[in-house]
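Single chain ahead, by itself, as structure tokens, in the form predicted on its own.
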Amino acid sequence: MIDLHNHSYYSDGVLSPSGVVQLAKNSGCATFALTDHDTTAGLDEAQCEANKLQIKLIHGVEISALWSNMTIHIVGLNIDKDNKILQAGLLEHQDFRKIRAEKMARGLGGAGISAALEKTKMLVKGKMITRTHFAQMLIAEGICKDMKTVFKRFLSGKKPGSVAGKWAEFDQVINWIHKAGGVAVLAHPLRYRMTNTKIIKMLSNLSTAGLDGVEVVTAHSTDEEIVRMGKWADELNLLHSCGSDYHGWGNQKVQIGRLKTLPNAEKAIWNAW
């Protein structure tokens, strides 16, 4: 099994990099990628554990980006984590995340949720505070029952805890990944709130900018969605990838390596490696 989209507590996952690698090994993964949001800080630890367990670790990162003023996520795979251009870009995003967390907390405070930042920090094991951490705090406090409710009530659109993302444009992010020797893959393409027409337009724009592939198979993909994404990818000469987007929170049912088979193995993103 191959799973090329997973998170540790260096971003918004629950487990340490070592813990995620151990879980991937126990789940039967032969090849696995750690792709924390806007940071590569967990890769050294993950590599040490992967060497011990004899599992192939692909160095990765999931980078937020803007397309048509909307936030999307682009996964960089097989990257050189020490590349200066990549790290300079990631540092800009990390700095914005700190500012965003403070603004989110102020917004939630205005909605009557006191000490939001302090309560959220109690759930954070690394240095990065993400929307997922705020969401889990709101669930733990009994304010919302699940992630869907959190985002609907507080963290999307013009809701109290929503803060517009000031990320790099999609073509910049793709360039960072390429400068680091990696391949750029659009994450979970059907999760964005877009019509099929708009998704195809996005894929076309990203492909023109050098996007290498797209996640055809995710943890939530139906058979119909896999066929549809594979068709769109082929029409734009994009390679196929797969990833669970594992985080490890108890209220999320996603498991590492529990993915449907990629139908067209000859189109797989990892063949070039």
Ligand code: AMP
Contents of the next structure:
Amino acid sequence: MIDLHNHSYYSDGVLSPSGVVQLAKNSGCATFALTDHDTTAGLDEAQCEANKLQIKLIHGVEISALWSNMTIHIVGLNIDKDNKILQAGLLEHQDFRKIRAEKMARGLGGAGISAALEKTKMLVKGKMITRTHFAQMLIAEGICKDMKTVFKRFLSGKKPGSVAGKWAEFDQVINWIHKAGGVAVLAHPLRYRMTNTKIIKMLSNLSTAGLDGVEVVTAHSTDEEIVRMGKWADELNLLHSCGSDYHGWGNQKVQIGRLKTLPNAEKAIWNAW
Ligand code: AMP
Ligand code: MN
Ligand code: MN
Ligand code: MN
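Show the form predicted in complex with the named molecule, please, because up to now only the form predicted on its own has appeared in this conversation.
Next comes the full complex, this chain leading.
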């Protein structure tokens, strides 16, 4: 089993990098990637644990990016995490996240939720504050019942806790990943609120900018979606990847390594590794 998209508490996951690696091993993963949002800070610890448990760890990162003014996620796999260009880019995103968290808290304050930043910080084990942390805080406070509701009511679009993402453009992000020797993969292509026409346009633009692959199988993929994504990928000569996007919050159902198999093994992004 191969799972190339997972989070630790260095971004918005619950477990430590060692904890995620242990869980991956226990779930029967042979190859596994840690792909925290906009940081590679968990990879050293993950690598130590992977060496102990003899599981193949792929160094990864899930980078926020803009395409056509919308936030998308591009996963870098097999990166040299010490690459200066990559780290300079990630640092910009980390800095933006700090400013964004303050703005989000101010917005939530306007909607009557006091001390949102302080309350959210209590849930953060790493250095990064994400929207997931704000969402978990609003659930813990009894303001919303689940993640879907929080994002809809508070954290997206023009809602009180929503702040426009000032991320790097997609072509720049792909370039950072390539400079770091990695491959660039579009994450969860069917999770952006876009029509099929728009998704194909996005894939085509990203492909022109050097995208290497796309996640054909994600945690909740139906058979029809897997076939559809595989076909779109093939039309643009993109390789196929798979990942659960495991975060580990108690109110999420996703498990590490519980994925349908990629139907077309010769297109798998890991064949070159
Ligand atoms: P951020 O990168 O800080 O903007 O946070 C985005 C993260 O929030 C994503 O990586 C998901 O883990 C989570 N997320 C976004 N939208 C939703 C949603 N509708 N339901 C649950 N989690 C979401
Ligand atoms: Mn996340
Ligand atoms: Mn994502
Ligand atoms: Mn993710």
